[in-house]
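Have a look below at one chain only, the form predicted alone, in structure tokens format.
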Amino acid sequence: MSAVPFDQKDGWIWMNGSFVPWKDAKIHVLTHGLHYASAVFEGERAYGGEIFKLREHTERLFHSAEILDFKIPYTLDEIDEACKATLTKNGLVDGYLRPIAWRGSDALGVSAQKNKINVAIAAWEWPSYFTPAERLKGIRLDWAKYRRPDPKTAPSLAKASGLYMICTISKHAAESRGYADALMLDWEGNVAEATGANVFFVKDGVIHTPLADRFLNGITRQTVIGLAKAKGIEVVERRIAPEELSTFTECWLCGTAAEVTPVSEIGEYKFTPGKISADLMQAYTDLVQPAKVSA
């Protein structure tokens, strides 16, 4: 990614129904969605001028904004466009989206059922979320420090912003220690996610991934099983306790800013990316870059 600041990029965001120049979107600093987390947010990624499973995410967007009991005042058909259109207005083939919506400044406080409910669409150029030398070889995770919460205490099956606190706060900790993520346990102490991407395991030839119950059931994530399914692969979903990985011979993560990417360590742990990963990894690029299979 270019090293130029996020808010000094050059291009158009989609803002509450039209388009202004990037470094004009602003908000205003006692915007209710900055103070108490009230925004949900997706993240989709364009390929070949296709935006992959749109229709998936913006029905998410929706979902995680009822969720935090607020209505987005846009149709679900209206957000696809726009999202459509701003790759296009920015000249993207390939790139990386991110719709938001949020609780705005016209009251702060807890309370804020009145406060305008806006919306912004920014695509940018974002390659793969991990170097390919990294992919290939499989990246090294560390533990976690905090957990996923229980849902009765956080919207956990909302991709809200403010879930994501703990994520940062795990990432950073683990790029401080060398790693390149880290692995988050659920409050029971079983195996949830990564930071920022779900969980595959390998054990005598069948895949098994941490039940989706308890934290965000990704949209790569159901690709990736159904890709593995159509290969004949059986696919177990349920409770990993950590002291499991042992057992396991294969790991990789995925998500749409990691895509399919193979896991070599977590922690004590040790893997070694094999043919299933291998299989899943080119199987999901050759579905979402259907033009570069015979490239």
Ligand SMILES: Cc1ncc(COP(=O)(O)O)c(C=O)c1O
The other form holds:
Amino acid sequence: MSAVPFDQKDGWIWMNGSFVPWKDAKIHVLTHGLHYASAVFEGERAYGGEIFKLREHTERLFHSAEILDFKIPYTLDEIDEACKATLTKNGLVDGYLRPIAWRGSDALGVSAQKNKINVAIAAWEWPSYFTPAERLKGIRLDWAKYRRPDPKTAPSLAKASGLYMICTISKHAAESRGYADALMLDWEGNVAEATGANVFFVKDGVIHTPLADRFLNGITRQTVIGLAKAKGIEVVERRIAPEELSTFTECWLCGTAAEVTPVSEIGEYKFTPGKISADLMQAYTDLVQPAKVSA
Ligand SMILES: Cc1ncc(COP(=O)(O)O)c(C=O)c1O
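Could the form predicted together with the named molecule be given as well, to go with the form predicted alone?
Whole complex next, starting from this chain.
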């Protein structure tokens, strides 16, 4: 990652309907989103000038906002167009996009009925979440300190900023112990997901993955399930107990940022990135980067 601080980059950020120079895309310190986490966001990738599954991401952004009880003051088409324009305005062909919507600074208190809903979209170059060397060996995960909350406790199905507090703490703890990331359990103690990606396992040629009814059902997760089924591989979505990890031979994470990243270790359990991981890693690359494959 570049050494330039994120608020000091060059470029343009789409903010509430127009482009502002990157360094001027600021908010007030009394912003509701900052104090009370009333913010929802997306992470998208563009490959060869096309934003992968843009409409699905925009729909999820709107859905997350609805869960947090606010309405994005644009149409789905307007946000799609703004994402595309942000990519172009920044001269990017391959890159990462970050749309975010948040309650503004009109009033500060738990209640924020009249606060303006702001939307911004930034885009930047981001080749890969994990380095290619890490990816080939499989990354190492620690057990996370925190568990995913019960949907009765927090808006678990939204991509909401507040839910990432426990992800950052868990990931920092893992990194300080030399791991790349952390695997989180759900509140009942079943395997859930990593701090920013979903998880898959393989046993006897069958793929097993936690049921995504209590954490983000990633767009990449859904894509990878489709790719596996198209290859005739059985995919079982179910509750997975952590002790079961000793019976799995392969494991990978997937998400917009992580793409398909094999895992070699989760705490005391070891995996060997094998044929199914490699095939799906390739199938995902072929799907998102069609231009490169045919070149
Ligand atoms: C907590 C969490 N789970 C899963 C995912 C994967 O979602 P997607 O594949 O839609 O990027 C992400 C990334 O957005 C995430 O932050």
